[in-house]
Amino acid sequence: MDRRVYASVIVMGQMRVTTFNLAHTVESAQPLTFFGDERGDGKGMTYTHKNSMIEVVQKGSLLDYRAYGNIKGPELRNEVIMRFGLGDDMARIYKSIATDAFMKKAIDSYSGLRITRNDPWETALCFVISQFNNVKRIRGIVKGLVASYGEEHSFLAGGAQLRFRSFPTPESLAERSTDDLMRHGVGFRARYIKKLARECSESFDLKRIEGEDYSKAKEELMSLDGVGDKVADCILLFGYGRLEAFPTDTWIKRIVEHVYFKGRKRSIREIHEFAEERWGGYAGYAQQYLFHNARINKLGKVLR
């Protein structure tokens, strides 16, 4: 594996933030959670971005950030703002999605939870792995793939050499056998991961759908092997910042049926139509607050 070695390059900055809670954001099962490392107290985390390692620490209304590697100050600031959705107008979003008592309680409980914006390839891989899986296992699998197939980078800081691995590229996974991938606990997903990596490295340009109409972009994503309705919406929401996306799996379907339809069954299509009509362009935020509130408060038993 190639190794990139950098001299002592540390870029630091600070910004004031409002209506932002790092702990709620990273604990809400977003792609960043799967390959980044939370500090433990909910106030800081470290993650990789291309060939740099970035650390953010929240101190009340101040967000400190620093990077090691090959990134300049303005680029770093823009990366942090984009990554944590700090440009989103939360007052407007809350006004738009606070349509009922359940949602208002979720917002009050987890105020400051933001939708993160991640690299589309990272997002696609994470959510293909997420199918029929839980957060702990997803994180273990993704971390294992990074450790085995990510490019190693080193930097010198304080007289010590520190190392990290960047997120594996589509090319690095496409050349692996399904047996290699299976060793990381991906199970039946191995063939989907390999096919996805091959398509994204050879024939499918993820950048191409950036500005496409939502329905068209979703249709194109669903042409990828292993990407269904829910995963496509996850990629659009967390990889492209399409806040109108409303990822709907069995879990979200049950939450919506329980809260808004008195337990009556609804099809996935009906759930999408309901979310679009009720929350419009911010349906993705509504979904994340519904999901996080139900998950933290262990509503699974109620929703079975």
Given for the second form:
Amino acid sequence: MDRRVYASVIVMGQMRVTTFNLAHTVESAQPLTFFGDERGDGKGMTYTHKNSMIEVVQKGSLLDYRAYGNIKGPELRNEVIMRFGLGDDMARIYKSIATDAFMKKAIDSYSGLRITRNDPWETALCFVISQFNNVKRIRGIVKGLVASYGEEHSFLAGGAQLRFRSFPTPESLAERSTDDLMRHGVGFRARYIKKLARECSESFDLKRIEGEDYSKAKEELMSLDGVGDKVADCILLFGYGRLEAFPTDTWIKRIVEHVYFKGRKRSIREIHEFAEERWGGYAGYAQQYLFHNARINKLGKVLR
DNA sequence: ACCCAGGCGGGCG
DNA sequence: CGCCCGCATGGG
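Shown: the form predicted alone; wanted: the form predicted together with the DNA:
Next comes the full complex, and the chain you just saw is listed first.
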């Protein structure tokens, strides 16, 4: 494994934020939950972006950020704004989706939770691993893959040496055997991961998805092995910022059935139709508040 | 010992 | 289409 060593290159800045809550955002099972590192008090975190390590700390309405790596100030600022969805107009979004008491309460409880924007490949890998799995284990598996297959970087920061590994590339995973991957606890997902890595490094251009409309993009993502309806929506929401995507997992299905259909069973397709009709272009935000609220309060068991 | 976890692919009627 | 099954693994 080659290693890159750089001299101290630290860029930092600060910005004012409103209706933003770093802890809720990072704890709501988005990609940053899986590959980022939250600070003990929940007010700060670090994550890797390309070949840089970025640290973000929230102090009320101020967001401090700094990076170790080859990234310039303006680019870093844009990265932070993009990553944490700080360009989203929350007043407008809340007004649009808070049309009932249940949603109002979820928004009130977790105000400032944002949809993060992440690299499509990184998002795809995280959510292929997420299937039939739990958040804690997903996190462990993703971090294990980063630790084993990510390129190592080293910086001198205030006399101390800071080391981290960037997110593994499709190429780096494509060349591993499924047995290698299995050793990281990925289980039956090993062949999905290997095929995904190979396709993304050889034939499937994740970039081209950007220009396509929602259903076409989803259809193409679902052509990947191990990417079904739910994972495709996660990739579209967290990897491409398609806020109309409504990932429908078991939690969301139960919650929607309980709150909006008097407990009657609905198919995934019916739930999608309902979400589009009710929440339209911001269905992804509605989904994230429903999901986080349900998971934190363990509503899954209550509704079963 | 069980049960479940941000599902998916394949096979069947 | 809808339904059912198996699937690796570790924590509660």
